[in-house]
Amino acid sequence: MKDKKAINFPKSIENFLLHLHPIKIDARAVKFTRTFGLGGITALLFIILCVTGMVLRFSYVPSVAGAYDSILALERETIFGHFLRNLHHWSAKLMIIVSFLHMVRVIYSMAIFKKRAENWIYGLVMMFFVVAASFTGYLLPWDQLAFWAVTVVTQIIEYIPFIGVPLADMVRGSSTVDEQTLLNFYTLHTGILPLLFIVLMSMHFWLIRKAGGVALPKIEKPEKVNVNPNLIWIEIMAAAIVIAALFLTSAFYHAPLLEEANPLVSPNPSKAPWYFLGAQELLLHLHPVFGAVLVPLAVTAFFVYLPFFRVKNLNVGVWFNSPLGKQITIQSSIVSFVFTFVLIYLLDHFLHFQLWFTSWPMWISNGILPFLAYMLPMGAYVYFWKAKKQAENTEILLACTSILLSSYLSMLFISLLLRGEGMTLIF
């Protein structure tokens, strides 16, 4: 690959641009498709929240009697303050969609092993705060669509035994949304919530570069180019994109704002943040002990230990590892959405375990029955590929990672577009 001509920047930001990449990099690298600047991207994101935040700080209020009112005021006597309130909203709701992609990419291209595992559990924790990050936010403009998609998140914590209840008074701040609630929120957004999410990315980085740079395939001789313009023009390029869409966004479609909130009128249905909805779907059809404990710790617990269970041909940096494992992708994902689907039509029309076992525990009957009715089909299916398909552990985990992002995509489809009033199944 011929270099081309190197882009002049001022002394202090080539110094930067040397601590995020190093001089010379492996010209496969350069590719745009390798890793389609997804984690460029998020901190291109985080920047824009930042800037933006710090700006609508200056007209925010942050309690019950000031906050909707300075949010109606940021809209209409504040120059562009509708549409920095817009860029504002969507940065934050494509910089989870973007962070989830970019944990999709590593896991596929088989770039968390070995050396980068330590940097996949500090992805995770990101990942973690960027959710937060999004949440604590949700409820600042404390409009009917923010008090109640955190109310009902809130509650959903009070299901998990013993500690719930306290758990949520202390996410809270009192033992329902109020002022105090709305004040810790902010705290968090505003303040804790970034200053770690910038120790993070920080070290985020630094592990890339201790690792190599980018997760590629193993050759003797990979031709070496110049960050310089090779590299650095392309992320100016993706940058000017991003930023050019979420303008254009930001100017013709509006963040939401309903009417103030109002703790005594409940819309129906009242429903989480859209990233949520997947959980609350699941609390719908699973008794509480399995939909908010035992399962949302054990898909942790399988994605923290991702990267250090044993796997056999490990081919790091190529996607899927093998043909076999490109396929076994693609086809669980279809299955498992697919499946997921018709379970849930099922057990909201004709699988009513707790109808037909009333004499048995309520975690038996709306809990083990239909949590088997879900793995027992997955876990064959799997079992198909290992045992008929000869796949390796290293493909049978992408199918269970398959499995999972699919089925909770298409709890989260189905509660976001198929719930109506009394989150009945509308089609």
Ligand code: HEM
Contents of the next structure:
Amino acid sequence: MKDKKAINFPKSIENFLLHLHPIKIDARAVKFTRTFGLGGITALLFIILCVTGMVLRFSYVPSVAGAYDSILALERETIFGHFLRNLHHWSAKLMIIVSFLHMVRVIYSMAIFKKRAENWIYGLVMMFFVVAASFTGYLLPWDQLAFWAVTVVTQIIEYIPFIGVPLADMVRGSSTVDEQTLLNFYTLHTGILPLLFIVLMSMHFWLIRKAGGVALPKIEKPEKVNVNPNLIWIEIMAAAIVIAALFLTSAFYHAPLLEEANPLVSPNPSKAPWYFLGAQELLLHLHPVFGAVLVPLAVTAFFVYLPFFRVKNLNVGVWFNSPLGKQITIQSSIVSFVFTFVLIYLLDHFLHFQLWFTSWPMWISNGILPFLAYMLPMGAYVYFWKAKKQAENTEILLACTSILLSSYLSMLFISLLLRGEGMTLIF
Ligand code: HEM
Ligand code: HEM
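Got the form predicted on its own; could you also share the form predicted in complex with ligand HEM?
Every chain and every other molecule in the complex is listed next, the one we just looked at coming first.
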């Protein structure tokens, strides 16, 4: 690759950039399709959220009596108030999507094993923080959408046996969603969470450098290029495109704001924030011990342990590890999406285990049976790859990951678009 002319930054900025990046990097790391810039875009969105959030704080009133009116006043009376709120809203939505895609990218480019395993754990904690920041922000406008979404999620927490109610009370700071909840969420949202996020992000960046940059397939004598301008130029372009797209979206599409929160009138259906809708869907079909405890715990354990599974023939930096890995990933994503969709339809209309086995305990008829209805076919499908196609552990891990991610997306799709009044399926 021919080096272009370096961009002339003031010395302080140049030094700062060289703390983030080394002076020279592998030419293959500069290609946009290596990372799709997803990690960098997530960082950019965080900066936009901090800047817009700090300005929103000037007008926002964190109390039940004042929150909703302060948002109305911001939208109606403050110059660019509406735009500012929209920018914060759309950046938050985009941040969840982009950080999720970044997670998917690092998995499928085999960039989470060995020396990158620790950074994967930091990444998971950061993902939790992104969701926590979005969730605490969700309540702040104090409209019907905000109030009932947070009520639904804290009620899901209550389902957890033994510790559910005290845990939900701790999240709310009270036994219902009220003034104390709003204040707690505001403190977390505008202080504690962003601060912790900055610490985690610094560790994440440092560990990327410690691992020698992004994961790339091993070759002899890789070509090196200067970071300035090769990488810096791409970063500037990507940032400009994201900012322009966000500005345009915020100019034309408003962040939703319903009537002021009314604890006495619940909307029908009452839905959790959109990223939790997959979990809400799961609870429609599974006993809470399974839906709120066992399944989430097992899935979390799988993702935490993912880089530590023993893998054979690992090809770090090679997309999907091998051509078979690519085939397995694509097929199992499609199979799992369609299978989850069909199973939910069947559970809603035909597989009435609870009515068929009324004398059985609920945790069997509404827990083990629907759980097995999912696990047995999916287990058989994975076994088929192992036994018939001689897939290695690495490819089997890709299959399991794709099945889990795709099932969640399928449930999210149904709950977001196909659940109407009383949470019935509508097409
Ligand atoms: C990871 C970072 C952040 C995320 C994901 C995030 C997310 C959100 C979301 C989803 C909302 C509700 C927006 C709506 O629909 O109205 C919100 C509101 C708000 N956020 Fe953030 N935020 C972040 C950082 C910050 C920071 C750093 C501050 C201030 C220092 C802040 C201050 C506020 C305020 C004052 C509101 C209420 C105004 C409103 O709802 O429009 N946010 N945030
Ligand atoms: C939420 C905020 C996050 C930010 C700001 C961030 C930022 C970054 C950046 C800038 C990179 C360099 C390469 C690239 O751009 O893809 C990177 C790499 C990486 N990230 Fe993240 N990340 C975040 C979340 C996550 C999550 C959720 C995970 C996984 C659970 C994760 C795991 C990793 C790993 C393993 C690498 C090394 C990849 C490689 O060597 O190719 N990160 N991150």
